[in-house]
Amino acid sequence: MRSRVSSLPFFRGISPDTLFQIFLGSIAVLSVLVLAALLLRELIVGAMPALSAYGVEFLFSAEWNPVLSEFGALPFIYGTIVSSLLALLIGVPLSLGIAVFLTEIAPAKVRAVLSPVIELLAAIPSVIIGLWGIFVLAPFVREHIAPLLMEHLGFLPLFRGPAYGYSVLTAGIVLAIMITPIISSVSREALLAVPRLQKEGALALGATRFEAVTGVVLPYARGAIFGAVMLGLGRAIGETMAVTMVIGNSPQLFTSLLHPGYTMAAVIANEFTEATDDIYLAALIEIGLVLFAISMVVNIIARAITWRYLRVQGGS
C-alpha cells in the first residue's frame, strides 16, 4: 500500500501517517460545510419571509392561526422547554439510581442481565413507545395519576383539571422513558471509570456505601454525569414521533400539566404538509431554526462546563 501510494505524482513524499490525518480532516471540515450548508440555505433561507414578516415578535407572540396568516412561535417553545425538563425532573433521578444500582449495589450476575437490558431500551422505535403512550400511559395518566395529583396537590396551577390523558404530563413521562437509557448507559460507565481507591479510602476512613457514592463517587463523576444529562436534554428537546402522538397538540399557553400542549418538533412534523401557504412554510422553517439554535445552545453550554470541569479536575 504505501509503494503504491508513493509511486503516484501527487502523493509522492507523503507518509501514510500524513494522509490519513488528512483524509480524517477532510470529513470534519466536510461535516462543518454541511452543516453551514444546512443552517443557510435550508433554514435561514427558508425561514426568510417569516423574519421579514413578524420580526423578533415571532418568539413572543402566542397567535398561531394559518387562515388569518397569524403566527408565534412562543406555545412550541414554552411547551417544548416544560415537556423537556419535566423529562429531566423524572429522568435523571432514576436514570442516576439505575446507574448507581447497576455499579454499586447490583451482583455480577444481575449486572450483566440488566445492563445490556437498559442499554437496547434505547434502541426502540419512537413511533413504538408513542404507540404504547396512546394506548396504555394516556389513558393511566387519565384515570390514576391525574385524579390523584388533582386530589393533593390540586391547590397548585400546575395540577389542575381538567385531565384529558393527551397532555403534557404524558409527554414528559414518555420522554423520560426515553431519555433514562441514555443517561443511565453513560452515568454507569462513568461511575465504572471512577478509581476504586477513591471509595476504598472513603470506607476505610468510616464511611458507609451511601456516604462513600453520594460524598465521593458521584461528586468523582459529576462532570460525566452532567454532560450524560445535557445529551438526554438533546434528545428531549429534539423527540419528534412520541411526543407528537401524546401531547394533545394544542397551540395554546398551558398553565397545567394536565392540559394539551404542544412542541416545535411535533408542530412542524404535524402541519409541514399541509402549509400550502409561502409565509405558512416561511413560518414552519423558522421554528425549525428556533429549534436549531436552542440544541446548539444546549450543547455548547453542556461542551463549556464539562470542559471546564475536566480541565478543574485535572489540575491544570
Partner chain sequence: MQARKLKDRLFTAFCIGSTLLALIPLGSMLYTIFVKGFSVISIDFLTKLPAPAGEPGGGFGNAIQGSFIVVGIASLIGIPLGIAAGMYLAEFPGSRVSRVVSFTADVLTGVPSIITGIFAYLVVVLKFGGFSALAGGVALATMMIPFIVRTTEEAMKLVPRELREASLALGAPRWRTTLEVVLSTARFGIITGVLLTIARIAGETAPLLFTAFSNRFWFDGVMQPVATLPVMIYTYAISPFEDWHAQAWGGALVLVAMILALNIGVKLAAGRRW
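Residue numbers count along the first chain shown, from 1. In this text, the rigid core denotes the largest set of C-alpha atoms whose superposition between the two forms falls within 1.5 Å. All of these numbers come straight from a predicted model, not from anything done at the bench. Compared with the form predicted together with its partner chain:
- Relative to the superposed core, I279 undergoes a Cα shift smaller than 2 Å between the two forms.
- In a rigid-core overlay of the protein, L39 has its C-alpha displaced by at least 2 Å between the two forms.
- Annotation for V29: C-alpha shift of 2 angstroms or more between the two forms, rigid core superposed.
Mind sharing the form predicted together with its partner chain? What's above is the form predicted on its own.
What follows is just the one chain, with no partners and no other molecules.
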C-alpha cells in the first residue's frame, strides 16, 4: 500500500496506474482529438478573409482570376466531383471483379501471389504514378483511347474533341488505378465475411457461380462493399499529385472528358506558393476547407459502414 502511491506532492494519493491511464489518455486526446480540432480551426481561421469577402457565392462562382481578385471555387469542385465519379465508374467494376476473382475463383496459390501484388499498387507514391501518367498514360490516352472514343461516341458532348493528353479522362484513369487496391481489398474482406453456408446453399441448389455470387454473395456483402466504395471515393477526392500532373490544370467548366480540368487539391498544390496576397491565400485555404469537409463526410460515412460490417471487436 505505502509504496504503491505517488510521492510527488501534487499526485499524492494517486496510484501509478491511474497516473499511467491519465498520461496515455491525455496523449490520445491531444494527438488525435485536439489535432483534428486544431486542423479544422486553422483552416477556418485561415479561410476567414475569403469566407467573409465572398460568402456562399464562392462555391457557385466559376470565375477564378487571381489577378483581378475574382475567386470562385466551382470549376475545382466540379472537376473534383467529375474526376472522382469517373474513377469510381472505372474502378468499382474492376475492383469487384478482382475481389470476386481472388475470393471465389483463383486457386489458393494464385491468390497468395496476386493479392500482395495488387496491394503493391497502393504503396507506389502518388508523384510516381503522376510521372508515369505524364510520360506513359497521357500520350496513350491522346493517341489511342481518345481517338477511339471520339470515333464511336463522338456524338456525345462528353467525348467531343480535340483530344488532349492532359485531360479529365486521364485523371479519371489514374485515380481509378489508385483506388482499385483499397476498394478491392476491403471488398474482398466483405466477401470473405459472407457465411459459407449462404453460398454453398445456393450452389447446392444448382446455381452457377455467377448466380451464387450475384444472387447471394454480393447482396449479402453489399453494405460493406458500399463502405469500400466510399473509402475509394474519399481517396479519389483528396488525391493531389497524380491528378495535378495529368488533368491539365485549367479552371473551366468542361463538358468533354477529353478536355483539361482542375481539382480542388490540384489548385492548392499549384498556386499555394504563388499566392501573393492575403485574399488569394485565404481563397486557396477555403478551397482546402471545402475539400477537407467533403472528404471527411465521405470518410465518416465509409468508416461508419465498414466498422459496422467488418470490424471484429477484438481484444479485451
